[in-house]
Each structure stands twice: as C-alpha cells, then as structure tokens.
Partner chain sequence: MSAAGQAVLSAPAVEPRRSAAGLWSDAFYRLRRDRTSIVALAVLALIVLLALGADALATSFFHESFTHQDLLESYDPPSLAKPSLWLGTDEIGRSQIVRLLYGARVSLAVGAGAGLIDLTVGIAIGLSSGYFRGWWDDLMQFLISTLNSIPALFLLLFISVLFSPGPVTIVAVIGFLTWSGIALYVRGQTFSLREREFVTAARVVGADDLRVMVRHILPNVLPLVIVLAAIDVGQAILIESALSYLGLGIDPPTPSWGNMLQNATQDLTLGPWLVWGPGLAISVTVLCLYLAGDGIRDALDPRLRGTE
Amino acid sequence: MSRFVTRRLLQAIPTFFGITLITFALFRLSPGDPVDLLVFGVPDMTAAQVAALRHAYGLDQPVPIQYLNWLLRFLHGDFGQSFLYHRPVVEMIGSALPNTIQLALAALLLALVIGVPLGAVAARSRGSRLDQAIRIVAVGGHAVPGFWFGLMFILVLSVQVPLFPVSGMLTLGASQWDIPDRLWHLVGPALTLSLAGIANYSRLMRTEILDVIRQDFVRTARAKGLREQSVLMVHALRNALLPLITGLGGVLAFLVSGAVIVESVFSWPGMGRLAYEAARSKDYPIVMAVVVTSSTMLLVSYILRDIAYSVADPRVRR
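If we look at the form predicted alone, what structure does this chain have alone?
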C-alpha cells in the first residue's frame, strides 16, 4: 500500500507544476494588461509612472522569468500581493476558501443524499412512471444551466415568495456562529450547485444497480428466500457503490470550480467569486493562487479516490 501511495504522489508532482505553467502562460499571454486596467481613468498618470508601476510588479520581464519568479515565491509560501486589492493573496484565499469548501461540501452532500436514493428507486421501479419521472428529472438537471436555475430560485423563492435570502451568507448584523442563519443562506446556492450532481448520481446508480441485479450472487440471494428490498438495498446497492467511488474522484475540486457562477449569482463570498473578479482585472496573483488551491484539491481527491478504490478492490494495487 505504501508503494502504491508513493507512486501516486510522485505522479502528481509533474502534473501539478504542468497545470501552473500552462495557466500562467495562458493568462499572461492573453490580451490586456493589468497595469493599464489599474491606471484606467487616472488622467494625471505619466508614461514614466506607468513604467515604474509595471517594473514594481515585475511585469516588464519576459513571461518565463515572471513564471520562475512566481514559482520561487510560491515554493517559499508567498503568493504575492493582489494588484487590485493591495492585500497579501494568502490572506484573501484564507478568508474565501472556507466559504467555498462549506458550499461545495453542502452541495456534495445534497447530491449524494438525493441522487443515490433516486437512482435506487428508479432501478427498483424500472419501466414504471416513477422511473420515467426520475429520468426526466435527471435529464433536466443536466440541461438546465446553473446560473438560470439560481436566478429562478432567487426570483421565485426569494422575491415573489420570500422564503430564502436573496444573497450573501449571513444576515447583516448576524453573528458568524449563527448556524441557522448560515444554513438558511446556504440552501439556494447549495441546491443550485448540486443540481448536476443529483442528475449524475441518480443515473449512475440506476445503471449500476440494474447491472448488478443480473449477476449470480443476486439470484442466489433471491433463491435463498430473502426479501426483495433486502436483496436490492443490501446486496445490489452495496456492490453498485464501487463505481461511485470512482465518480467521487475530483468531484470536490469540480464543485469548487463550478462555484464561480453560483457564487456570483448569490453573492457568496468564496473563491469562485474572488477568481471571477480577479480574472476581469487581470489580477494574476489571485488567479494563480486559486488555480494552485483547486489543483491541489483535485490531485489530493484523486489520490484519496485511488486509495479508497485499492482498499475496496485489492486488484487495483497490482
């Protein structure tokens, strides 16, 4: 097991640095200059002052040199300072990351709690109207854009029928430890972010359970006289959950990256909203910090998935 984990960790190192290199190069070579955006609308800025500002940020150097400078600072735990906010990027990520993780975990929990039982019910009722209804819901979950669902949620359940707040993660003046108020604000964005996950897990579980119930050990369980519910929920569902482990690899990082739109719609103060505003202003220290954080979460989740899968099926380690 230790050799297996070590091999996965060694494979993750070049992948991580490759992601940072490609992201940095694409972002720096894209049209627009952060200094031009910073001084836009300031009429008394001279060309010499603009050049001095560009030199202070190190933007007058070739892109490879800029990447190497960023990489050296990163290896020392320094993500630099934001061009737009003039604050250390580490502090900004540190305040935004817990909010995004909270949203992503809530969305993942909703996707599993709703999607897996729906898939099991659809498999048990195969060919019935209930099965067709669940499949329609799953297709709708894939087809409906997240930003549209979020806007409709706000319009219907926050404006017309004021059951949930329009935006934010806490009521103005509420304590940070007001859990009911925080959960009240979390319903809309978590449900919006979990929509695709509910659709994925319901279809995945339906397919896997229908495949498992055709196997010999399920027929043996039925031949022993076990109740159909016991056969489905204990024998079939347990074995159908193995592919779900594979599907969970990278899902948290996917939810974090998908939170860009959801956090913008609901004004949720997380990393997605921070990255969106940084990308608009070409604030690449923040963008790179978000990429590093998301990439680390992605690689760690893949490694944990491989470990969990190797425990469930020892053949994977070979």
Second form
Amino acid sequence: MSRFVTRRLLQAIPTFFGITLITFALFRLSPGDPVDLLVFGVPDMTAAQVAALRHAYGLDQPVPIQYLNWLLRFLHGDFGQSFLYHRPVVEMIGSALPNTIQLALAALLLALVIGVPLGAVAARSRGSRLDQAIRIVAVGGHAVPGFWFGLMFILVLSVQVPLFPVSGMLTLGASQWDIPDRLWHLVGPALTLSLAGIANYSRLMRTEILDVIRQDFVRTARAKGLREQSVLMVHALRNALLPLITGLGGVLAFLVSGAVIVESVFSWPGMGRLAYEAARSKDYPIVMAVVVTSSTMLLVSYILRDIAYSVADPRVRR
Amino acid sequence: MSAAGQAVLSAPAVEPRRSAAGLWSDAFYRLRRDRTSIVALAVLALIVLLALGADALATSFFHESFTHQDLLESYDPPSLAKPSLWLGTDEIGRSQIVRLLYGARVSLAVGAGAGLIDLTVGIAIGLSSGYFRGWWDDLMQFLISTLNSIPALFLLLFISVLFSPGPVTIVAVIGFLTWSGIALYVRGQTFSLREREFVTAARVVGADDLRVMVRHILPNVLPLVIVLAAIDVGQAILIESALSYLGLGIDPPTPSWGNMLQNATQDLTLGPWLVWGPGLAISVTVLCLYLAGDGIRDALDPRLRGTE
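Just the form predicted alone so far, so send over the form predicted in complex with the partner chain.
Starting with the chain above, the whole complex follows.
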C-alpha cells in the first residue's frame, strides 16, 4: 500500500513541474516586460533606475534562472504581492481557498445524491421513455452553460420569487457560524456547480449497473428468487459503486474549472472569483498563483482518488 | 473465400442490404431508427441555416439591422406587434431576435474553427505518438496529463490577461486546449492498428511512415474521430460563451450569445426576457451537437452504445 502511494506521489512530481513550467512560460512569452507595468505610472524614471529595478526583481538574469527563482519562492509560499491591493497574494488565496473547497464539496455531494439514483432508475427502466428522458437530462447537464443556469436561478428564485439570496456567502451582519444562513446561500451555487457532475454520474451509474447485471452473481441472486428490486438495489448497485471513484476524476475537473463561472455569477468569494477579478484588473501575480494552486489542488485530488480506488479495489496496486 | 461462400449458403440472407453495405451506409441505416438523433440533426441544420441567412432574414423579414438602436424602444417586452419585437429589445433598444441570429454566426464560427484546430492537432499528435512511440509518445503523454491537470477556465483567464486575445486567438486557444481527448483515442487505435497485416503489407510494398499513417491508419479511425470533434465543437461553444459572459471573449458590439447574456445581467428586473433567448440558444445548440454526436457514434459502432 505505502509503495503504491509513494509511486503515485512520485508520478505527480513531473506533472507539478509541467504545470509551473507552462504557467511561467506563458507569463514570459506575453508581450511586454513585467517592469514596464511597474514603470508605467512613473514616466520620469531614468534608464539607470529602470535597470536597477530590473536587477532588483532578478529580471536581468537568464530565463531558466528566473524560472528556478520563481519556483523556489513559490515552494516557500511566497506568491508575491498583488499589483492592485498591495497585499501578499498568499493571504488572499488563503482566505479564498476554503470557500471554494466548501462549495466544491457541497456540489460533489449533490452530484452523488442526485446523479446516482437517476442512473440507477435509468438502468432499471432501460429502453423506456423514462430512460430516454433521463438520457436527455444527463446530456443536458453538460450542454446547459453553468453561468446561464445560475442566472436563471437568480432570475426566477431570487428576483421574481424571492426564495434564495442573490449573492454572497452570508447575510450581511450574520454571524460566521450561522449554519442555516450559510446553507441557504449555498443552494444556488452548489446546484449550479453540480450540474455536470449529476450528468456524469447518472450516465456512469447507468452503464455500470447494466454491466454488472450481466454477471454471474446477479443471475444467482435472481435464481434464488430475490425480487428484481432487491437484485438491482442491493446486489448490482453495490458492485457498480466502485467506478464512482474513477468517475471522480472528470467530476473534480468540472468542479474546479466551473468555480470561475459559478463564483462570478453568485459573487462567491472563492478562488474563481479572485482569479476573475484579478484577470479583469490585469493583476498578474494573483492569476498566476491561482492557476498554480488550483492545478495543484486538482493534482492532489487526483492522487487522493487513486489512493481511494486502491483501497476499494486492491487489484490496482501492483 | 470459401468460408464466406459457405456462410451465405448455410444462412440465407435475412437482411441482404445490410450485409452488403459499407460503414457509412450501415451506420445511416441504424441512425435512421434513432429518432432522438434525427431530431437533433434537423435542429442543428436549422440553426446553421438561420445563421447563414441572418442578413437576408434581417433585411427582408425583420426589417431591422442588428446594430440599429433606438433609446425610445429600450427594454420593450416581447410582443407580437412586429417580428423584430418577438423577443423584445435590449437596454439600447436593439432587437433581441435579430441579435440572436447574428450571435449564432459567432458561436457556430468559434465552434467550427476551434473544432478544426482540435481535430488537426489531435489527429497529428495521436497518430504520431501511437505510431512512433518511444520518447515522443512519452513527451506527449506528459503534455496531456499536465494540460489535464490545469483547470481549463483558469488557464483561459490567465491567457486572456497576458495576451488580451482577439476573436481569432480565442478560437485558436480553445482549439489547442481541447485536443487531448481525440489524441488519446487516435493513439490507442494506432497502437493496435500498426500491428495489423495491412500495415505490414503496405510497408512491404515500400510505403513510408507518413504514407502508412495517413493512407492506411487514419481512414480506420477517422469516422469516430469526427464524432468526437463534434462533441468538442459543443464544448468550444460553451467555453466561448462563458468567456464572453465574463467579458474576456468576443467584445461587444459584435453580438455573441455569451456577451448578450453579459448585457442582460445589467438589469435583471428591467429586462428579464433578455436572459432566456441566448441561454436557450446555447443550450439547444450544444445539446443537439452532443445528442447527434452520441447517436452517430453508436450507429458507427454499436458496441460502444452507452459507454463514455
């Protein structure tokens, strides 16, 4: 087991370097010099002063050295300063990250709770109108743009019929630990974010159950006279649950990437919104740090998924 | 030869038409019975026609151009009074339905352009890494796993900050972000196809690597790849609309379904009808692309039915 975990961790190292390399390369390839941005508001700087500034930021060194310096600082938790707020980026990410994780976990829960039963029902009534309807709903979960679903949620359930709050995480003035208020604010964004996950899981579940149904132990269960209901829901479903862990990969990618959209629509103070606002005001250090941290987050969750899978199905450890 | 003859003799042809048909006509036969896919294809064809005929429709039917504004008519609710008011007007009195038609052009063009790039890059990388294997394959696998670990929208935000891209760059970037699915599929197929007899035969008669890849392996994977590309086109349309909604994609005044929704959010209470049209247009287009793609894939290879 520990050998499997070690190997999986070692595999992630090159990917992490790949992520940082792509981020840094994009940054360096972009037109203009980072110093130009700093000099922009100060036209009467002398050439010597600009050179000194360039030296102070290490920009006079060869690009590979610059990359290594940047990476080293990054690994030490020094993500630089925000251009706009003059605050350490690491602080801003530190306060946004928990909110994004909270939202993603809520959406994952919804995707499981809604997607798995939908898939099971579709498998049970395969070939029927209901199965076809669930297929269209599932494909629709991928086809409907998340931001539009969020807008419609706000338009119908917050503006026209004021049931849910329009935006934010808490009612103004509510206490940090007002759990019902938090959950009330969570409904819209979590539901919007879970759409793709619901779609993924319901299709995955349907395929898996139909696959499991053909196996011998299901025939045995039928042969000993169990009702179809309990054959499906007890014997087949339990064995079809394993791939849910595999399916987590795709769902996680949707959750993290979708955060940009959902958090912008619902003004949820997480990583996606932070990156979006920073992007609009050209605040490079923030966007760069968010790209690397969110990718690392995804990478870590892929590792956790693989470990969970190896616990559930020991055959994959080799 | 003799085995085939015996099979025909012992099993009288139940469906002679199907057994004699090629891949595409066989697929067409199966597709015809899949009503969902037929409807999806028909709707797609209609959307393409409407987008192509946007100019003609705007001048001769709606009698209004997509740039015509009239502040006296701002936020007119949908009405049947005249065709240009069917979906109401926006905050500066532009006809929503006419803008929706022109928005279809942008969305479809972005989707098609990105799909084409995605198809080209995916096939080139998939074929070459599956065929040559070795260090090139390792490098490409590394690139794919790295790209798949970076959340696409965060990367797009980053790129849009750095390069402030115009429409053409956006199409290129979306295309370059979506090729990994096609590349992985083509690579997997190439792995097994390159060991087959017909490839050896082609090599024996002196075909070089490029010719083997393009003339002998590619035709075997192309049908399904085109279907995968159709699904990626849907994804590209979604990404463009999201970017434009965030104000980082296609800039106004060029109408795109995404930036029309951005406009609509300026005041949800004054013009709630503005939120419906563009969103439904995106959803229906992408839904039809996915359903048709699924249906054609199942028709081409029934063994794949219901798999992801």
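Definition used throughout: the rigid core is the maximal C-alpha set that superposes within 1.5 Å between two forms. Numbering follows the first chain given and starts at 1. Since the model is a prediction, treat every value here as computed from it, not as a measurement.
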Inspect the rigid-core superposition and answer whether the C-alpha of Q66 shifts by 2 angstroms or more between these two forms. yes
By the 2 angstroms cut-off, has the C-alpha of K282 moved between these two forms once the rigid core is superposed? yes
Given a core-based superposition, decide whether the C-alpha of H86 shifts by 2 Å or more between these two forms. no
Having superposed the rigid core, state how many Å the Cα of V50 shifts between these two forms. 7.8
What is the Cα shift of L130 between these two forms once the core is superposed, in angstrom? 2.5
